[in-house]
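As a starting point, one isolated chain is supplied in C-alpha cells, in the form predicted alone.
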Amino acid sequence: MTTSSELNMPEIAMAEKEAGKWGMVIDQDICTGCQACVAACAMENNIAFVGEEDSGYGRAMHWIRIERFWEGEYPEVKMTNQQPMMCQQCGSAPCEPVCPAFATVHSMAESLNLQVYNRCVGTRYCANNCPYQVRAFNWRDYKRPEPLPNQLNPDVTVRRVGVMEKCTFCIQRIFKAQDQAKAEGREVMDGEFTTACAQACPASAIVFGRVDDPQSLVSQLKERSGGKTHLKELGTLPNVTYFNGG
C-alpha cells in the first residue's frame, strides 16, 4: 500500500533541490550598518514615512531592516555584528499557502514571492506565518508632505490603506533589464542591473543577481565555505545567504 509520505516524496525532493533564478548574498563581515540600504529601498518603492507616532506602535513599513546583535552587559555592551534583513524569497515559503485571497503567490518563471496588492485584503496571515517577520501591514494612507510625492518612483504602485507590503527584490528592475535584453536579443548579463539596497551600499556588502548561472558573481560567493541561510531549519529554502566570520 502506498502512503502519502511516499507520494510527496518527488516533491519534497524538488523543492529541496530549489535554487531559485535571483538571489543575493551579504556579507555581514563588512556591512557597517549605516542604513543606506533602508533608505534606498524606501526612496525605490514608494514606502510611507509613518512617522513617529505609529512607529513607537511598532508600525514601521520598512521593506529592509538592520538587525544589530550585542553581548556584554550593561554598561560593558559592544555591538558584535548586524543583519540586514528582508524578504528571503524562500523556494518553500510559508506566507503563501495562508493566504485566502491568493495575494501572496510565488512566481515560477522568476523563482520569487511576490505581493498582488489589488488581491490583499489585509488579513496578515502571511504576516503571522513568515518566520523572518518581514512584512508590513499599511495602517494608514500616509500623506507625503511637499516635496516629497516628486520623488515617488512611477515604477511602483502607490499601496493604499489595508495591504500587506514586503521586498520584492526590486522586481520593477528585473523586468526592466530583462525587457532591455529581449528587444537586444540576449540574455541579462550578470551586473547589468541590481536592487536598489545593493546598489546604495558603500560598502558593497550586498550582492545580487542570478544565482542560475554558475559563472555570476552571486552565484560564485554562494559557493565560499561559510555561507549560511538564515532559519535553514525551517525548510523554507531561503534565497538570501548571509557571510559572517570569514
Contents of the next structure:
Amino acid sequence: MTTSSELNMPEIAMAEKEAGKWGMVIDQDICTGCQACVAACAMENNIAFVGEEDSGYGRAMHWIRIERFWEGEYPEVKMTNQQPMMCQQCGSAPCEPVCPAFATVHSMAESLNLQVYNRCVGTRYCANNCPYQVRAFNWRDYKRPEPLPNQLNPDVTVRRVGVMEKCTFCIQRIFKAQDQAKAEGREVMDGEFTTACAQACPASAIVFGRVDDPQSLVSQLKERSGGKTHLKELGTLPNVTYFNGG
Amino acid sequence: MIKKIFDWLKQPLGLIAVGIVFLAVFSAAAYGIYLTQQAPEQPVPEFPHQTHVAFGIQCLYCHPGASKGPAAGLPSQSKCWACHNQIQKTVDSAKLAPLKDAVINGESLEWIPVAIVPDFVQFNHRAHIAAGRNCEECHGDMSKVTIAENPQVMNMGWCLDCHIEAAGEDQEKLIKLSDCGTCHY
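Counterpart to the form predicted alone, namely the form predicted in complex with its partner chain:
Starting with the chain above, the whole complex follows.
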C-alpha cells in the first residue's frame, strides 16, 4: 500500500490520538423530540429548504435530525428515547480519507472535521462513507422566497448546488467567541457561547463545550457513568457522547 | 452548401469579413475585461481620500469597525455631515452636492465596496489590526488616492504568504493560520 509519505505529499492529519477539543453531551432521557434544535440549526447555518418533492426523494437537508426507534412486536410496540443525531466530529473520520479533492479535511487547530465548500466538487464519497449518515448534499440551487434571504446568517457561506455540507459544531460561533475573548485579552469561558442546537434546546438535553478542559460542564457530564458513543466498534473516535436510560 | 460557404469565405471579401468579425469579438471581450477592472461609480464620485487623510483624520474615525470586528465599514452621511455642515465649501462645491442631497432627502450614501473577498472567505480585520498590521500593508497608501481602488489581488496565496511569514517558527500559530477552517466556513 502506498502511504502519503511515500507519495511525498504533505502530511494531512487524518486521525487523532487523544480526545478532541470541542465536544457534546446529549441526554436522551430528557430529550422530548420537539425538533427545536433542528429548526435552530437550519436558521443558524443557512440550510436550504428542499421542498416537498425533493424531500420525497430523501434529499431533505438537515445537519441535525431526531431519530426514533421502536421496540417489540405489534401491538406491543414501545418507542425508545428520541435520539438527536448530527456529525459526530470524529477524531478519526471515515469521510476524510475518501475525498479525492481534499475538501473534507481535519482541522488540527480546532480538532473538527471541516467541509471546505469551495473546494468540494460533489463526488459524494464522503456521505457514502459516513457511518452516521449525517451529511447533506445540495442537489439543486434551492430558491429562498422573499423575505427569507433577509434572515441568512452573514457568518456562514451560502452553499450552492453540487456541494456537500454537514454540521460544523457552529464553527462560526466558536471563532466569534474566540475573537471576542482575544479582543478582551482573556480565554474563552465555559458556557460563554454554545451551538445553535444546544441554545435552542428547551430541556437542555444538549450541552456543548471544551472536552479537553476537565473543569468544563461538558467534561463533567461526560465523565458520569453510562455514557456511550455511537458505532464505537468502528474506531471513529466521535466527540458526541450519548446518555440513555440512566 | 458548406463548401459554398467556404469558397465564399476564401475570396478576399470573405477574408476581410472574417477579420472584421474576429476583431469585433476580440474587442468586445477586451472591453468586457476592461469594465471589470474599473472602479465602480460611487455615490460621491470625487470623494478625496487624500485630502481627508492629509487633515490628519484617523482611518479608524471613518472605518471604525476595523479595530473591533470583521468588517471595517464605510461611513454614513451623518459622519460626513458632522464636519461638512460647518464647512463653507459644502455650500458651493459641486463635488459635495451628492452629500448635501443625501442629507436633505434623508437618503443613505450607498458606497460600493472595492476591496472584497468572495462570500466563502471569512476575513477578520480585528485580528490583523490587533497583530499590529497597518492598513497600508493591504490597502496601499490611502493618503495618495482619491476614490478607492483595490491595489492588489486579494487571493488565497496572498493571505497565506503573509500568514506563513507571520507565524515564523511558531508551529501552533502556523497550524492555526493555515487551517482551512480559519478562513472557509
